[in-house]
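Here you get one chain, nothing else, as structure tokens; it is the form predicted on its own.
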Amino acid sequence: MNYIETHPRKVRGGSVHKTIRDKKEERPVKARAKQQLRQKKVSNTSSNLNERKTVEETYLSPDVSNFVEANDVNETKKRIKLWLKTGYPVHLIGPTGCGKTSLAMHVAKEMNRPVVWINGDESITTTDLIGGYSQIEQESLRDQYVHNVFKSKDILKADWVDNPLALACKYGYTLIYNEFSRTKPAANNILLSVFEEKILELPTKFGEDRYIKVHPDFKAILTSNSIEYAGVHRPQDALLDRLVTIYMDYYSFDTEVSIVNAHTGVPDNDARRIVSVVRSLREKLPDTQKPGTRACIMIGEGLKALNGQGRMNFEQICIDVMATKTRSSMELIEKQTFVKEAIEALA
């Protein structure tokens, strides 16, 4: 028996009923639907791991370039390794231009996995850290599949995304910290679990999406200023418990020197002329003035652009290199005079 309309009422421009034929026709069309939407997803998690292969490999490998292979810097370097091994997270603490960081980023790379970096300060926070939602899209569903019912619903989806510590702990990244001494203490609560019960927490999230299992090859390198350590943050002694903390100090005489000479590309005599003027004001400087391996390095590419025009351009260079971390007239002549000094004694 075949089916009748009972009348030609419209509906929203249809009619009211649907023949079995009309409603048939309409399954195969669902069903194109249904696999091109199954399609797209799958297309999109190809798309993610083809866009995350491009980011770790453009912009999380870390950049190091003239690191020089010494004993004393092998040392220190085979320390931390050990205990990134164990998996301790590990804290380098030191003064200014030390190398903690050229250190840190160095054997971070020699992990083989991606870097992410973090440079703490007074504005630092959780979120910060592990990421947040970024903006909220709202999506629209009109549901007719009832011929004579209209249902609408609003769906809102908040966009969440990662940062450094959540891209560490869920992909196994190594996570350099640096100056983590100048974080407030609360912002760093959330490494507790991290380093201790390997479990991330986003405070935010709800359900499953709550905790983050932490990767096997997680790795955390953390540097501090030991002159400003005492005075900016002291971490809570439930996190400095779950750390290794390893103190490092300037270099060596002849370590320096091959740095001066790898960073700049001076003359030997050159390097090492400069490095004994800075080693001779770290003995005369009190500690929150003493000059690093950095001005060594600063000195030297002022050095090679006067391409040897004469020593009191070189005292000048060495005095304006110093006089960063002058804050008065008196300071500075007191400075000029150790310089001079020091100069002298080299001739």
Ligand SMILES: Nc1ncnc2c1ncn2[C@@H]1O[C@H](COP(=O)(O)OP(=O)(O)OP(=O)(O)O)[C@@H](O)[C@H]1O
Given for the second form:
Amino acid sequence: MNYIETHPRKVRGGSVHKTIRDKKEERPVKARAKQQLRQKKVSNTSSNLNERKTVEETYLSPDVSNFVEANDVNETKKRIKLWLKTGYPVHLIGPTGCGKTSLAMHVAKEMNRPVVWINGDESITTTDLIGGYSQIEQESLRDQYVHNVFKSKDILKADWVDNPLALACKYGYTLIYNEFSRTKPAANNILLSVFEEKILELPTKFGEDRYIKVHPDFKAILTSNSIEYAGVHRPQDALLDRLVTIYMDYYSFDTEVSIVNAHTGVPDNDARRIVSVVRSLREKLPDTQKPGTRACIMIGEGLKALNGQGRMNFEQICIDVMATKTRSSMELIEKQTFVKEAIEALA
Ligand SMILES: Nc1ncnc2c1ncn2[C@@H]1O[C@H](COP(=O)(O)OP(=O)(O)OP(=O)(O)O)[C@@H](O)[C@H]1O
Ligand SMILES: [Mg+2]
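Beyond the form predicted on its own, can we have the form predicted in complex with the ligand?
In what comes next, the whole complex appears, and the chain from above leads the way.
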């Protein structure tokens, strides 16, 4: 028997009770809504992927160009790789400008996994390392299915964004934590369980989301400056205990010459002169003022720009580059004398 609408009640122009016809008409609308919901879910996953890509790009380590693989560089490289292979994080420590960061980046790239990078400093917090809630999304539902009943629901959804440590632990990336000892030790506590128990705990999350099992491909290279070491925040012994520490020093004379050549393209005899002067000053100056390989490269760049215009200018370039950390005119005069003596010794 067919259903006959006998009493189609309407309130303010709309049907109160839905008829079969009403319901049939509604079907395509519901199907469309379902389809939209499905699309939204797909775009959510792709927006997650995009988000991950953005974070990876943000923390991606800079490129190492003109890397020189001399014998002493390769020696240290082999040691780093050995410890990374055994699953230990490696800590490179050495004086300013001896090549710690370049070597860390070079080895990390050779691990053939994506590399994420973070630079330690005073203001870094655990959230900067692991991530946090980036934004709160509010979803409101207002339902008046029955004319005199108003249903309202507000859902607050927090969006979590992973930072380098969480990304590296989750997906097995190589993490470079440059100058990690500049970060306050409390912020680095999160690393203890990552290195020992291979678990990353996200303190602001609840339930099973709180723990991330560290991916077997996860690797970490940390660097710190031996000169700053005592002055900045001394890392907690518990953390140092979990790292393999490799002490670095300035590379050999020949390696530094090759590095200057590779970066600046100055002729070999100019590169030799530069490295000799820099090394001579290294012997005479206190630890905090010793010029590193970076100074050799800077002098090389200056010399190249000069385009062979005499001895006096070479002297001036050396002084300009190496007087960076000079605090008094006495110190400057002393450095000028050291540079002059070093140049005269070359003749
Ligand atoms: N093996 C190498 N090949 C080519 N260039 C190098 C190499 N090692 C170091 N350098 C260059 O020497 C300079 C100093 O190196 P780097 O920045 O790695 O030193 P660092 O020890 O990290 O210094 P800092 O203590 O200031 O952070 C950089 O310009 C870098 O490009
Ligand atoms: Mg560095």
